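In structure tokens, the next block holds one chain alone, the form predicted alone.
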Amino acid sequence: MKANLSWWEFDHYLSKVDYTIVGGGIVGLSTAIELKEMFPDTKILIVDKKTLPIGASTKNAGFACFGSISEIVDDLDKYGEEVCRKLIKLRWEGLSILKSRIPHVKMRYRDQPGAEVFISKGEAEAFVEKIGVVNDLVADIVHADQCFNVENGKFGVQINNSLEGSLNPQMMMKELELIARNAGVLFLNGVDVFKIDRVNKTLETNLGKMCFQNLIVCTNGFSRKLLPHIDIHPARNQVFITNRVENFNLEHCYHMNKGFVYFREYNGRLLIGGGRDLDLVGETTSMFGTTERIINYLKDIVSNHILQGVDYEITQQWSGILGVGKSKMPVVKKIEDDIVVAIRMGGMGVAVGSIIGKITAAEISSSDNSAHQLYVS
């Protein structure tokens, strides 16, 4: 390694590492937790590019969710039963190992119904003829038979998810990494890779070359110089907030449009996000930073229907980058004997990022080394 590291950094960062992990995202930090669970004297090391997580796992709305009505009958649609089911099964599990792993107070997790909004009665109808068909397909998953309900809301006719929630992802991040650093597993930060190098099992770095025994890619959306030949590609999602805004208050946590805008309120501030589907190709990029025609639909929705009539301020605004493809489905994959990759999140990092963190560990421990796809028995 090419960076000025003492004897003692070098052992206790680089030396004798059985797992390295790149990205210490939810998805980063699951897998380690998890390695330390099975083989607690293993030596882990987490390396990230930045001081802080810089894809979706802080960057987005905190919610808890698992999907609204429209976005499983679209996902019904594209993909059919069977993927669907797998697809709210590993949300539904995600959430809940996540809830059992931190306490709801650490993270501020909140039991709030999610809704979905439908500006007309018209638009509603054919969704509200799929409720039926909806609840039966997650009444085993989520032990409850009756998930899904409809009602005219604040914003029209909305259909209700009973089981969702909301949270606040920095305070998550914050327990999951002390998590990690108490089971003792190390980080180093501002580690940028360039490259994997198979053969010789190393990482090419802006610090230089760097060993692994086993390693293990949990980049998302930032996986595509890493690794060019999976589908995954980076997708911009932006959010802002608003001032305190008086008496405001919402109850639920609101999606429209297949979930591509979703909005709630926090601490008596507005919170909304979404709309690259205005975009799709400008917005399939890595680099951060806000698009003037998104930023002002959402702005339209703001004036139009959440907040009429009254005058607000955006207090501040961002944007993540996630992780997504022509298939929902995450990918856990082992390409070598020693390397896996956990990526493609969907936007759905929050809800899936403790299972695949599991389901991660356990296939960097096999010793099965045919590379396949995830799957869900």
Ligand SMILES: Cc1cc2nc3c(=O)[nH]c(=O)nc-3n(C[C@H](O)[C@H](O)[C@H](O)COP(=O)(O)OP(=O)(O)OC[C@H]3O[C@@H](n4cnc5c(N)ncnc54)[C@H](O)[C@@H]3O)c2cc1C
Contents of the next structure:
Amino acid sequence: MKANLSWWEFDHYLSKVDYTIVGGGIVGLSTAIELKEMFPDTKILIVDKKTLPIGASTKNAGFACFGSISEIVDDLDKYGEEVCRKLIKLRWEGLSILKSRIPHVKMRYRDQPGAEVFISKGEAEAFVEKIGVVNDLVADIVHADQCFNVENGKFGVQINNSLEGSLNPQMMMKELELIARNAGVLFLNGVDVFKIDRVNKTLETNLGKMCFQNLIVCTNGFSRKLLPHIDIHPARNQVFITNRVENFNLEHCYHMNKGFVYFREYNGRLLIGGGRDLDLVGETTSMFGTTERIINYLKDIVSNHILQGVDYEITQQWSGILGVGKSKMPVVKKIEDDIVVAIRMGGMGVAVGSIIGKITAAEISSSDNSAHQLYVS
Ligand SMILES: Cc1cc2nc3c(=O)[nH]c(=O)nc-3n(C[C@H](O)[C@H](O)[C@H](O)COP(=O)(O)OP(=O)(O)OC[C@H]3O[C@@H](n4cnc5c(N)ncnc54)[C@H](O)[C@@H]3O)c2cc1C
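The block above covers the form predicted alone; next, return the form predicted in complex with this ligand.
Every component of the complex follows; first up is the chain already shown.
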């Protein structure tokens, strides 16, 4: 190692590590927690390239959602019933684990139905007709017959998913980190992994070479350089939040434009994000930043639909990087006996992150390779 580590430091962090996890987002943390529950005496180290996580887990919108109607209908068309149900089940089970792991108040979890808004009645009609089919599709997964319903809402016709919620992603991550630290998981930040040497079982990093026994790669939207053979690419999402607006309160978490735009209220502020469909090529990047074009597009939606005639200011704007691919199914894949990758969480990592952690922990600790075949790209 190039770093000037004392023997104490080396011994604490780097010697005899049973599981090395690259990436400290929701998937890396959930995997570590699961492994500690399964094998309390093992040494687990999470490395991440930055001091603050730069991934999507603390940059997202905090929707605890498992599917809007147009998305589910689209998935049924594209991937068929089996895959569509599998995706919904993963999200539902992931949210159940998350909600049982962290007390609601500690991550500001709130039952808050999702609502997909259709500005034109014509567009809504095709989906209103499908409500029965979609309710039947999800009923046994979510244990409810009437999960979806239609209403004339604040912004036009809306189809609600009555079982969704919202949370504060930073508080969620803080709690997951606490659980992991209390269980004895070690964290080493500022370690940028450049290359995985599968033969010599080492990582090439900015601090020099690091050996591993078992490796789990949870680098999501930043995975291309480490895992060029897997179908994954970055997809940037831009977001802004406004100042507190008087008497502003939204009952639902909203999606528009097939989920490409989303907005919610948080403590009297409006948070809105998305619009990637405006520039799909330009937004296929892992570079942070916001663009005038997309921010202006989001501002138009705010002035024309959400805060008509209201003066507001943008308090903070930012971007986050998703990991997406041709398939929407996350990848949990054993690429060597002692290396598992868990990436491509798409726009639903808050929902699936905890169940993916469980599957990944089972996968890395199992000599049977059959489990991963469910989630291979
Ligand atoms: C703007 C936005 C809004 C979203 N809204 C929602 C939502 O409302 N609901 C929802 O369910 N999902 C949402 N998502 C998606 C969700 O946030 C992600 O799917 C989820 O956070 C992915 O978690 P992860 O652990 O896989 O990856 P990440 O959180 O991206 O973590 C990956 C980590 O790997 C580290 N890393 C990467 N490369 C290296 C390397 N070479 N060496 C060392 N470390 C490395 C990074 O620093 C990072 O901390 C949103 C995403 C964005 C960007």
